[in-house]
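The chain that follows stands alone, in the form predicted alone, written as structure tokens.
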Amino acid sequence: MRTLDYIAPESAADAIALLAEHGESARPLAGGTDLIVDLKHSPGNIHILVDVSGLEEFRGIEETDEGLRIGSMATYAEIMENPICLEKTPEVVAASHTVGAVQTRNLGTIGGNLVTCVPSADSAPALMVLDAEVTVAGTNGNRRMPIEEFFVGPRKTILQPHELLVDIWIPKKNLGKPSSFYKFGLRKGQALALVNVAAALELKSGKIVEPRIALGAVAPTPIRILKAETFLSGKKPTKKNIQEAARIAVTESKPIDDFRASASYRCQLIQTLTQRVLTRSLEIATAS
């Protein structure tokens, strides 16, 4: 790997500054955990690293009056620790554990997880089932969004050279809402999912209402699985229901054929998965 510049800034608003100066040629540097590794097989045009990691407006955990902000350098290993996301969200805390290995988790931040912006990227359908939105700041100033319009393609955000991801905020209603998250790969750890589901629901009057499911590595970027959704708005919580969003599920999603599983063998995992973490949500719903 060639030798690159380094530069600390003090404040986000220089490190902006300093990414809209340079452009292509710098690049926003937090845990380092990917962008090191992708510097090293292809470092293109890129010259500068400029360090956010140790900036305050990007870290902490915290709940307020609008719900729980998690600050884009919060690390993987800060989150499963936390107090307030061991209470109340979960299944972003199961996300959390299944990312690498324990020094991955010590260094990777949930920010740059999501920046990162693989298909298999095992925070996300765990924050957009609790319909997390994010906040991004550039020379405009800043924007907030749903997180599922943050994702573009593979590798690929809505990020300018010159944008930082800030935080990412979970509204206060959904805070503690009955949801699940679960990953299979080809082993237990340090592996990229095969497929990542999540699911939140409630129960009320005895009916499903507000569900959400979402799915990592069976398309381009994780999604939302919105007919499946509308599907269960309303149902009552039978097994009949459950599979056959199962089964939507799979009719939403465009797995591929690659070296470690067939598209086939996907859609198997896409259906057994989905009727898995409904089936848990409907458990800690009925229990709570």
Ligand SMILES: Cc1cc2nc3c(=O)[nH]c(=O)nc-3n(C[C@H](O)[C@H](O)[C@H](O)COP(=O)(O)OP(=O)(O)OC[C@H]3O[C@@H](n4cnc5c(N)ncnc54)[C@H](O)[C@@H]3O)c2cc1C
Second form
Amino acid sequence: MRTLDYIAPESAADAIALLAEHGESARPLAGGTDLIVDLKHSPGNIHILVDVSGLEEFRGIEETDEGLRIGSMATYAEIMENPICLEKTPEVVAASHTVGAVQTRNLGTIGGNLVTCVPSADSAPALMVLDAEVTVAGTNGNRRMPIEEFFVGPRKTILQPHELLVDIWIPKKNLGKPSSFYKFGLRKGQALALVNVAAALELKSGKIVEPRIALGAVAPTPIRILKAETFLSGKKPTKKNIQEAARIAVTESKPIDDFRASASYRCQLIQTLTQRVLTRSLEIATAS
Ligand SMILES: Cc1cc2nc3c(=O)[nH]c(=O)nc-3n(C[C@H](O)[C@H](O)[C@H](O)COP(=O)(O)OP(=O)(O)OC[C@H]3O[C@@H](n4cnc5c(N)ncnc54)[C@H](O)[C@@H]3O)c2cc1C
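Next, report the structure of the form predicted in complex with this ligand; the form predicted alone has already been given.
Now the full complex is given, and it begins with the chain already shown.
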């Protein structure tokens, strides 16, 4: 039977030092909903769990002059109940509601979701359409980057073994931006997304401004559909333009065939769901 050492460091600096010392044989532990499952299938090279879930630097959700800061250790349950998130980032709340079941949402963290970096990670599209940035800390200090740059490939981020995801920042100008999230799974609960999608946009003088579209489970990482965003920018919010943006989203995606669904079925979902989130975002923009 495998034995694991468990260490609960008192600060982010201590956690980074431990990870730097032990390299590939140590792993940060947050809620454990991905890591504990993964450990059962890992080759046995992991011997130390560094529990970062209680670290003050990684906790909390607060609004500052810069925008909204969500600590990487915020659980889905915390996000779903947070008054600022409920008011200003409702699609991040909506995405949180779709994750697993109550137990998963009580333990699982938004940071753990981004670091696991599966293509279907539900929090990713909702954060990407708000131009979220992430802060990473390591032995060389902190660095901040757009969330898209954090994802490298399936289950692969830019993090080095000694690095930790500290927090997620949503710029002030995007708080309350009209937006929408939709996840399609084979069941209502406890299902990974066949496709998940988020959109955000503004309406100015009857034209679409700063449109954003992000999709999950349709490519090796969650992706922004930049060509569709460029197409929609400055256009009138007509049904035809929305349909064309969704068509571009299909051509920009590379969904796989697997036991959950065929690629062609996923393409139909991309078309339908992209239209749906764009239409919903327009409704919100029109009403506000
Ligand atoms: C039953 C079940 C249902 C699920 N349903 C969904 C679903 O519907 N949608 C979905 O997207 N996901 C789902 N998941 C996956 C999982 O719950 C989420 O990805 C969750 O957010 C992971 O967070 P965690 O805190 O549990 O991370 P952990 O399991 O603790 O960690 C995950 C990985 O991230 C690393 N890590 C964690 N925090 C940090 C940090 N701050 N810095 C650096 N590395 C870090 C860990 O070392 C590990 O490699 C499900 C999981 C289960 C078990």
